[in-house]
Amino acid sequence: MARITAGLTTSHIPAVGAAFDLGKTETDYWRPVFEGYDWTKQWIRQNLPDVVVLVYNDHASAFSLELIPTFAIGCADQFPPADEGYGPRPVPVVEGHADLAWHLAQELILDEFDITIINKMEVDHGLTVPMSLVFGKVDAWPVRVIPIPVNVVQYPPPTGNRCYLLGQAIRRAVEAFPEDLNVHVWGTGGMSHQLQGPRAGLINREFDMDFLDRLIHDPESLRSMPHLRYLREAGSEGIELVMWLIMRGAMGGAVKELRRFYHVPASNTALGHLVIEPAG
């Protein structure tokens, strides 16, 4: 059967995105940036997955405030990249896997998740800019990529408890695929940020650092943390994390830490990452 064997968290951060297409990686201001992922670099060189399952939200590039599913997921082979305004990011498309997706809909469908089924998307720096910073420039990404967009843009989002269910359920529709695949299951956005209003730039470390202790030791309490506690301690871009749950959730109990990063500042954004296995 198909199975889960690592989780992994990045924000994804769109000048993160800008800088890597522009050749800036090695000013003074990006280098720590992107030396913070040199590990998982090298990492997923031996760790390569069949499939990853992506966790983003959507950034008004395939969807509108005329249509925003709570949770969608890409059903489709091919996702090019979005035209975010200044041009598709000349990154590869992303191929999708599109058995494992349609099963993925079924499972989850059937265990009473109601959720969106897109079999035609682009994604854009959501998505793409956590696969460059894990895979680098690359001429094709050396894995398949199953979005999952989540809704953290318009109000009401999902409750983390809603996310950790959903990617509980994910777990169980991974492992009821009878074909041999590796999987990886992404969540991505956040950290504490906040990019308009008197408290643009916000930036708190306190809660990052608590919020990632949690979700490797402690993922039970951060289900019941209320959208009032994101906005007031990590800003009103904050609320990504709650996706970040979605991939703890994935990976059922007790996990290992293999790689925690932390950096301050990466535009005016709080920039976290974490990879982790299961435990035993």
Second form
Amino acid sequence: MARITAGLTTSHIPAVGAAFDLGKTETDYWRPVFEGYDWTKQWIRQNLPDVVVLVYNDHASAFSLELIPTFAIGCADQFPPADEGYGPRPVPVVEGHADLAWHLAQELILDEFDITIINKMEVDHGLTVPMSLVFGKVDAWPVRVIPIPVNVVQYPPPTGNRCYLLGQAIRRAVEAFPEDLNVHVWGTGGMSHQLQGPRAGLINREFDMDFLDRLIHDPESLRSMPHLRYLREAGSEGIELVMWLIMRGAMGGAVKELRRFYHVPASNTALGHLVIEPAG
Amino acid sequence: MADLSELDDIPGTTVFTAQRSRKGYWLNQFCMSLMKADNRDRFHADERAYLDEWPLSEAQKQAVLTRDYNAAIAEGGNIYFLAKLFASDGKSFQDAAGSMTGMTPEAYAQMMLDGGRSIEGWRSKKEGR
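Now that you have shown the form predicted on its own, what about the form predicted in complex with its partner chain?
In what comes next, the whole complex appears, and the chain from above leads the way.
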């Protein structure tokens, strides 16, 4: 049977992708960011999953205002990197896992999560920057990926509670897949940041620390956090943090914290990164 | 029913509600067109002519031509769509975000290096905190 063995969260800042692609990872500004993932790079080599269920938001790349799915799942065999206005990132094509993805779509819909099925999609920095941070520069990604794009661009995004429940449903669906697969669930985006208006540049370290602690030890308390609180305290783009609750819901009950990294600034953003595994 | 008035209580912040999305539909769709290299070339060759192909208001066109991102957002633009515009100019998110604060690029960069903008005073207009 398939099983979820670890969860990971990370910010997916586009400037990190640009620094990576332009060979700037050793500059004084960027070195601390990339070094923050050294532990994870080592860890994942010894704990390589077959499949990563990667929760992220599309940044008006695959989805314009013509079509805005709240939750969607990528069921294709391949997902090419998107051209976000400066040419596609020079990273490998993302290989999907259509068998598991279609199974998840079926199980989630029958479990009353009416997720949108995608058979053709390009993936932007929201998905590829986490891959670069964790796997570094590679000719081919060492894992299959099932993208789960979540709308956080058009208000309202899904509630944190709904995200958490979706994570729980993903866990049930993965565990019902007959093939023996090692699966990770990643939640990306965040942490506090605001990219627009006179309040741009907002960072709220206190909010971020509390969010990390509660995500690990008391996720139930985050289920009821309203959008307004994210927007007010973590910035207009800090609302991306609801996606981390999908990852946490998929971990089940208690978890063990394996790695935590927090760094300010990465461009406009507080970068946060966790690796956790289900306890017991 | 959701009470959206609270969203407008956050200082210096525009939440992309349905109303704003409807107002900015074509502005944002214009931005999407810049994901194609051919369109970027045509746009940069003659920005006004390219914009005139779209059903945009004059205020929306001016916001684009002057790269006034606060004005673009007031006209219904969303920052993730507008990112296609500044990316096609070779500008970073930090350049664009900083330009909306009234700070110089240097002062904005230094603020970020110093830990970012403090939340104090930026939570609520009506509560002044």
